[in-house]
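For reference, the chain that follows is the form predicted alone, supplied as structure tokens.
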Amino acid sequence: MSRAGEFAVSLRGVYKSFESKKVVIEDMSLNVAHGEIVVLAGPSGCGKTTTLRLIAGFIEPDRGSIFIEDLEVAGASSVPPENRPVGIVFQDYALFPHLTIEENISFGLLKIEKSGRDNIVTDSLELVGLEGFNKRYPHELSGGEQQRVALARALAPKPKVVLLDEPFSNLDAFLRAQVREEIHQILRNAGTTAIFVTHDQQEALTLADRLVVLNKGRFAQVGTPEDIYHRPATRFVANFMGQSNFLPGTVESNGISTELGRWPNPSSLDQGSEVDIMLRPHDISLAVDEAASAVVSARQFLGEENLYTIRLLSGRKIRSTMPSHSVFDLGQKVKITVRRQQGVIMKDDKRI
């Protein structure tokens, strides 16, 4: 077991259920390193916001313990939310509309003398690129600027960890991408430990040093964004973290036989075993070939790329992404080329 203080945040065997007796968090253990950005991702109801609320102290675990550095905040002892060294950025920012920006930021600094508070407010606004905004009110700022003020307020007391709950969900798509990049850089510059919650796959992949995918209160997979995207541990993770194709295969003496060719059998699976090969649409490319048996059955124009649905000879459909200038007519026969090294072999919905 890790030593107290070795990590910025440690959850050890945490359980949480509610009055319905439904277990929301089950045997969760996680260590977050100092300065690490961890993203909790998963569908609605998987337990990610509950995890954040447990760390913040808004709810208490039924079992297990939570440490922030060497301070046990839940478990054998309990620390109230206001005394935990935690900063929080809420989904709706939760800025006080009747207070100026400097008053919002200094709200959690009332125990510090005024000159000290003023210096912290100035430094916080400089950190988030809002110098000179001291006397403005929240309604005078854009959504992205309000988000940065909320982060400045969370960072001002110098917390050990910042918790961000769906912080970009109220922004439009263009602004969301811009603010996400800005907030990510601010946290990097500050060297702050942060735990994000999101259901947005692109956000999760973009922000995380380490990504935690939850499903029904348990960890489905923990790893780098690249590893989780390219080597998902389960069918659930593969589908949640992006579009996926699952190509049935049968293990034979000379490899795994599929409708799109043969894969090596790296795990010495028994002959006759039924498996699936998981392929991302980007791993499948197309070329016009009138002698081919595969046919384009649908196309979605996504701006930078086209998403094609291809009907194979068996009637099975797979998806392929191609550059936006690669346009194939519906009904066009196409040759399929697969990046075989990217195929992930799964049996019983789990990676081999």
Ligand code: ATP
Second form
Amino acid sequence: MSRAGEFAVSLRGVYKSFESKKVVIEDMSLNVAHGEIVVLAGPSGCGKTTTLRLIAGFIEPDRGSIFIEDLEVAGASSVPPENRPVGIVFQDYALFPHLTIEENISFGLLKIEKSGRDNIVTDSLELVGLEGFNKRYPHELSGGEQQRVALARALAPKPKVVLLDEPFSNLDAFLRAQVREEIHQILRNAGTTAIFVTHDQQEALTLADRLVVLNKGRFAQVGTPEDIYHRPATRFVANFMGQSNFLPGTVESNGISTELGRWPNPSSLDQGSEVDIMLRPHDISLAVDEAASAVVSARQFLGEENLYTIRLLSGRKIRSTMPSHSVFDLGQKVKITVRRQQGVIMKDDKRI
Ligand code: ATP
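Please supply the corresponding structure for the form predicted together with adenosine-5'-triphosphate (the preceding block corresponds to the form predicted alone).
Whole complex next, starting from this chain.
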């Protein structure tokens, strides 16, 4: 077992259910390193917010324990939310509308004497790039600025960890990407340990040092964003993290045979076994070839790229992304080239 205090946050065998008796969090164990940015991602209802609420202390686990550094906040002992060294940033900013920005930030610092408080407010506003905003009211700020104030307020008491629950979902798409980048940088510069919750896979990939994909209250996979995107452990993770193709294959004596060619059999699967090769659309490229049997059946122009649906000879459809200017007509016959080393072999919906 890990030493208390070795990690910023530790969850050990945590279970949580509600009156409905449905188990929402099941046997969750996770160690978050100091300064690490962990993202909890997963579909609606998988238990992301419940996990944050358990760490913040708004709800108590049924079993298991939670440590913030060496302080056991839930389990054998219980620490109320206001005494946990945790900062929280919500989706809706939750700034007090009748208080100025400096009063909002000072709110959690009332135990500190005035001059110390003023210094912290100044430092916090500088940290989030909003120097001089002290006397403004929340309604005088843009959504992105309000979210930076919310982060300043969460960081001002110098918490051991900041919990951020869908912090960008109230922002429009353009602002969202910009504020995400800014807040990521602020957390990095401050060396803050942070746990984000999001259901947005793009956001999860961009923000995380380590990504936790949840499914029905359990870990579906924990790893680096690259690992989870390129080497998903299950079909569920592959689909949750982006577009994927599953190409059926049969294990033969000389490898795995599929409609798009042969893959080596890396784990000596039994001959005759049925598997799927998971391929991302950008691992499949196209070129015009009148002698080919694959045909372009649909194109979605996404701006930065084109997403093609290709019908193979068998009638099976696969997806391919090509650069923005690679435009093929519907019905065009195309030769398919696959980045074979990127194929992930799955048996019974699990990576082998
Ligand atoms: P979303 O992305 O939609 O916010 P989530 O992954 O954050 O989803 P949670 O809010 O953690 O999901 O909820 C997980 C499950 O627990 C859901 O089925 C939800 O209905 C249930 N749940 C959460 N809080 C309570 C509660 N206080 N009482 C009863 N059930 C609850």
